[in-house]
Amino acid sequence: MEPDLAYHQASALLEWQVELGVDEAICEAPVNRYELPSKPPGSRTAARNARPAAPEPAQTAEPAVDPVQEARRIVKGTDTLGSLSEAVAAFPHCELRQGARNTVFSDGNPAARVMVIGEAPGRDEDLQGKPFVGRAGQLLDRMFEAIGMGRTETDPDQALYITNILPWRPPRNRDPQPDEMGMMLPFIHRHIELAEPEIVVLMGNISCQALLSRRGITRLRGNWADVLGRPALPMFHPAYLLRNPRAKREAWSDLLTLQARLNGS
């Protein structure tokens, strides 16, 4: 019975202390909270005589990769359009690749006399993995059909080979940025070299900026230029023609200019 009495007595004393407002337990021995902490013996001398800690060896940071130089190095190892396509799809330095569903490399007949270079994939192109398949692409097909040419033709004289400056869709279809175009330009140059077109058609401002270092398609269109030693004809992008139907007259004139060049006149 004694333990029970001790327990009840202790419980009663505790309840009495709580009623008095006690909210913190204390030790049996008193603590002087105004006493300064004692210093360990020899601490000042030890601190004065202690040797400074040897600095940790600095970790050598990996040199930053130049995407343009890396692209130039990669394309040197490509000797076919197939190997170039694989190299483009595996290129890790363009952030657009992370948000794209597909790498849009090309469409049409690689043996075609005419190579069409657009700007960048849109939503439909990103979904299908082919360039110029949306509304603008449908208009492009109709434009070239008017002069007897198309991407499905097997005869190189009537065929088209189509690609873009960028193989991945920019967010919200914004214009490609200069650094994005710069790092992909070695791939475009190699693409032209491997396809060996007789004539390059530059669709819109972006392709002109990338390959001619000039903008202002309303001034450039219809005027022959040079891309890697090949004649190049700037034209209005089909998307621009959808927004500005009145410009189709100039686009038709440019198509006739292209046809005359192909016919040797």
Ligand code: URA
Second form
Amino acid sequence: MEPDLAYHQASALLEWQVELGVDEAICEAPVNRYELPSKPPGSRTAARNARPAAPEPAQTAEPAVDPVQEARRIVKGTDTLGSLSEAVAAFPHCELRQGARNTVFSDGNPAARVMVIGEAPGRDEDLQGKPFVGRAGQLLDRMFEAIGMGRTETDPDQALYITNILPWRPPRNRDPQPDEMGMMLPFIHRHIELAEPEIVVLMGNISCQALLSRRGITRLRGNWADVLGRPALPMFHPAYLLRNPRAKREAWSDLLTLQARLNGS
Ligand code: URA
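The form predicted in complex with this ligand is what I need now, so please give it after the form predicted on its own.
And the full complex, kicking off with our chain again.
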């Protein structure tokens, strides 16, 4: 079975059992009740053959790892986007990694003046290992094309560099959990420091929550904020625009705000 399938099937089975009323895990492995000991423990033979019990191996308690501290420690050792990408892919403390097919680090031109930060990979991104390649991603490309920008551009003035708050797909595309965002935040901070964009675009509520500690995209969008000392522009997420095409008016206005800032006006 593919690892992704195993993860999702196991999770679905667990949910089903909880629905049926199972609320306690008794043992990790099944016990074969038919496999009786060859001699009853109280018999004479058993007593004669009994050896003194071997001393229990000393229990070495694993020190508890704080994933956030660990992430902060790891990013200090990264000084290029390549080494950061490797460090993200090797980070073992986020459970989403187990269920993901790929670690989705970034796409586009790292020299771009603008860095776009979304939420987390969806199904298509998980399959292809690149951010924003599904329907929402195609809309994102069309939006930026309208102001002459795109991820395949070589000129940093027109180019985009694209990433997400989380590099792994959450199961059934659920919202990222606060602990998942907390432990991946040092990585996205370092990602911004290393890419050194002039402007950050925050796509949707999740990236605003992670990088501005604020939600409420309807009020935040179109208003300049600050992320690590860089101007940051919150915008409606393209997935939201697919569901609410009327909000494309505001998205267009935000794209013009971005373009004006890039042109120094
Ligand atoms: N939505 C996101 O926020 N990021 C992606 O990469 C794809 C969809």
